[in-house]
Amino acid sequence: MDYKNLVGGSWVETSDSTPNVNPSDISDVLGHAARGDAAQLDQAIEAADRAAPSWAASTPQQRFDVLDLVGTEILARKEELGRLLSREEGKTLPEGIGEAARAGQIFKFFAGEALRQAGDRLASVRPGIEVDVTRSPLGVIGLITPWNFPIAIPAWKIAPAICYGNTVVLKPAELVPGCAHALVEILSRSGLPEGVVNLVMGRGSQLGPRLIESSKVKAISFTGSVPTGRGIAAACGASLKKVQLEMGGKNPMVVLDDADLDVAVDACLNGAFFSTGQRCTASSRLVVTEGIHDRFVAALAERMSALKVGNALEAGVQMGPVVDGRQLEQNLSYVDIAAEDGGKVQGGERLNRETEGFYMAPALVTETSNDMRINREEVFGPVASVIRVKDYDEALSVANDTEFGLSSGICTTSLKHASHFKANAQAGMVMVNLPTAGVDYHVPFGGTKGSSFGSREQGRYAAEFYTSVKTSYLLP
């Protein structure tokens, strides 16, 4: 299948393409994508430009309407959409049905936003005076999407995009065509006007700083690595352009004395290594105390080493590939790391299955010290170090001593540290006898530190970013 861009309404072709690969089964070839240039760039923000007034002044039955359709052929189409989703990124099948499912529900949520959008009517401090305030959308948005979560992503920025009045030019990552390009071809057949959202992919070195630096373009919404992050950040800011970051982890997960074994055993195992250990919001960090540690790590490694690693499709599949070669050369260098640091590495060696395909397996690290690389950088897969402590004290001052601050768990039975945690962990998110990774898509998601920037995503909180508040004053 050719994977095109869509510009103004109309799916256009390129000169250039990449192949869309199955890591699961480099021989799989899913198509072929369009990769846009920088003036196929500059004709979709001219056309998301021109569709801006029209749409900002649509009602919200309009808006609802869309949204709504969207989100129903999402959700009907939730296994065929999962399968894509498998295919192209590695997630095993299970997991590629449960995002897609996600992004349903993300669409729908978003389409009775659109209905409840609601303003402010004050009392004026002088008299007889009207003050209103209101919510106005913003303009053209680019949007800036990782390979990790390609449909739930893209699904999560477009929806509150749109649901508030702004047009939207897309730029997802050129490892996962696929999904995004079933996306828009849904959101195409909507009801939208042409020009309202737009997709071009192609390379982001090349895309990305054209579509940050357009006069046209008023806000970036980019989630991604840090380094990149944070040069979009200082590219806004040059030009004064409202951004939303984001970023890294090193998500920590304490583990106290007077936890349940097989409660944080299990939040540990799917923190760190479901979905590859691809999630910003992964376990990579587990810090537990001197009195369990023993028995943590016994247990632990023992349900790791049974974890099934094996083609994204085939059932019964717990943990799939890595993305491609790449971030798979990348987590095996950290494995080595590690070693050679001090760690103890008990799995992370490159495994051969039936397909030739990007396998890795699970891997832990002990007798790990905070400062240790493999404690400070963001890996990417699955792997998680074990960091030794004394108390809840030390562990608290562990679990904070990060340049990230995305997401924080806790497993314990007592109310009083489950409680501290929640109010003193550096983190945007806080779990509790849960994995640090998995969220709800209707609250607002993001960090603090390193991890995020700018206001949060998801929930009614998306509405910070995608719209500017107007106060306004009357004297009837």
Given for the second form:
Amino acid sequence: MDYKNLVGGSWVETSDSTPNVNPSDISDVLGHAARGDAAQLDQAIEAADRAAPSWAASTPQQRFDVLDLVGTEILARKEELGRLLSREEGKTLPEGIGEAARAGQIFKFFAGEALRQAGDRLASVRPGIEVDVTRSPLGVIGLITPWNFPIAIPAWKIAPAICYGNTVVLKPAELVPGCAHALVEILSRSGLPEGVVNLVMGRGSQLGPRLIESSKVKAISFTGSVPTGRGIAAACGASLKKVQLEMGGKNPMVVLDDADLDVAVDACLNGAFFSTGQRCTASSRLVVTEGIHDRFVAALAERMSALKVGNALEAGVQMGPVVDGRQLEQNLSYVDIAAEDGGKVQGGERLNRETEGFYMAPALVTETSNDMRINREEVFGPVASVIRVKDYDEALSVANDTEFGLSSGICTTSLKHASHFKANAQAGMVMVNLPTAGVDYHVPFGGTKGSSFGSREQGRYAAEFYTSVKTSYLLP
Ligand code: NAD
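Structure of the form predicted together with ligand NAD, please, following the form predicted on its own?
Time for the whole complex; same chain goes first.
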């Protein structure tokens, strides 16, 4: 078995395994991943629970050393890890290397945070009494991650978890075991005590509920689809478990008449189609005012059709394959639905390449209205639609008319509209003259409405989720 689970410091096999298939070339099987069962998950939870008290008592220096070492190794190996990522997930090689580097930077950031953990000391309203507000680790945290950022998302959950003194059980997505395994392998040589980080690969529908139900697991951090997230929230609510959910998006990008056309086309091309549109922050609804609409659509369609789609590892390829056959079918069916509902589709057809893989052309759907399914439901592929609006006021109202609220963008040269949009877009992240996707690693990430639930991930705000606050009173 090529990728074993890590339970209490030991690499363990399972009787069952899952093949790791390259979506650019399905004859290329990268390896076979362990498929853990309930008993193995329980052992991992117990190991994490046993390790929790001593790791909670570790010094900031110990935590810094581990996080810094892991970050240094990931950055030194970013080309190799990026290649692995592109081979198993289908991002282009520069995108894969960029994501690997980001994982390294996240560990470096939290290494610094380990040294900067502070509390508050206040005078009591009663004379002579001191009040301290400090943060404590939670204990064992269950981390459930999706396939689309196979190294960055595990990194942005594991790094803060251990930075703030917790232990973890990681359950990564079945489609991308290689990156999760490589990351945990680096962590296993970083000086962390046994059991602080555990990896259990296997079926989400089997392992997920068990992880959530365990009374030893104190919190769940989940990134994935809306239906899975809602089920997790309900289960965590029933047992009063702390939970953080990052889910889908239907992110609007407003393009106003006064936008710089090149800036707008660049931002939309990147936001909608890079990483094969498989980003929760992808710009999938392009809300365009009528004065620029036709020029914008013509320019974007031209740039889109010139994108080179192909094997993720091939030099010069700008868009890799879809992650698997199921996702490809879903994307193609949404293209059909958009056409049946009256949209005008350019691109969006299945493509064949030298190697057998899950290739499709990026799709632009014009003449759509915001109530069409293509504008209400997340596709999670390289499919963007254009909604024509009269003016800024209608654009803002259409942008906000969605159950999601992850990222929202505007392309404009008007300071007044940019400023108003920043204040009134109903989203956790707002971008002006930038793609809705592509964010920094040192500031909070997350959304509002149906996109996210619980406190934010990343940056200093991660402490809100990974710690609990204690208020102590002392009469000296
Ligand atoms: P998914 O919900 O199918 O799976 C996510 C994880 O949940 C996987 O590890 C899976 O094994 C596990 N899982 C499956 N069933 C479970 C259950 N019953 N209980 C607990 N865990 C279970 O999502 P996916 O297809 O891997 O990822 C795509 C989705 O992720 C998209 O909707 C995308 O928008 C979202 N996403 C969101 C963000 C964000 O930060 N908002 C980032 C990346 C991806």
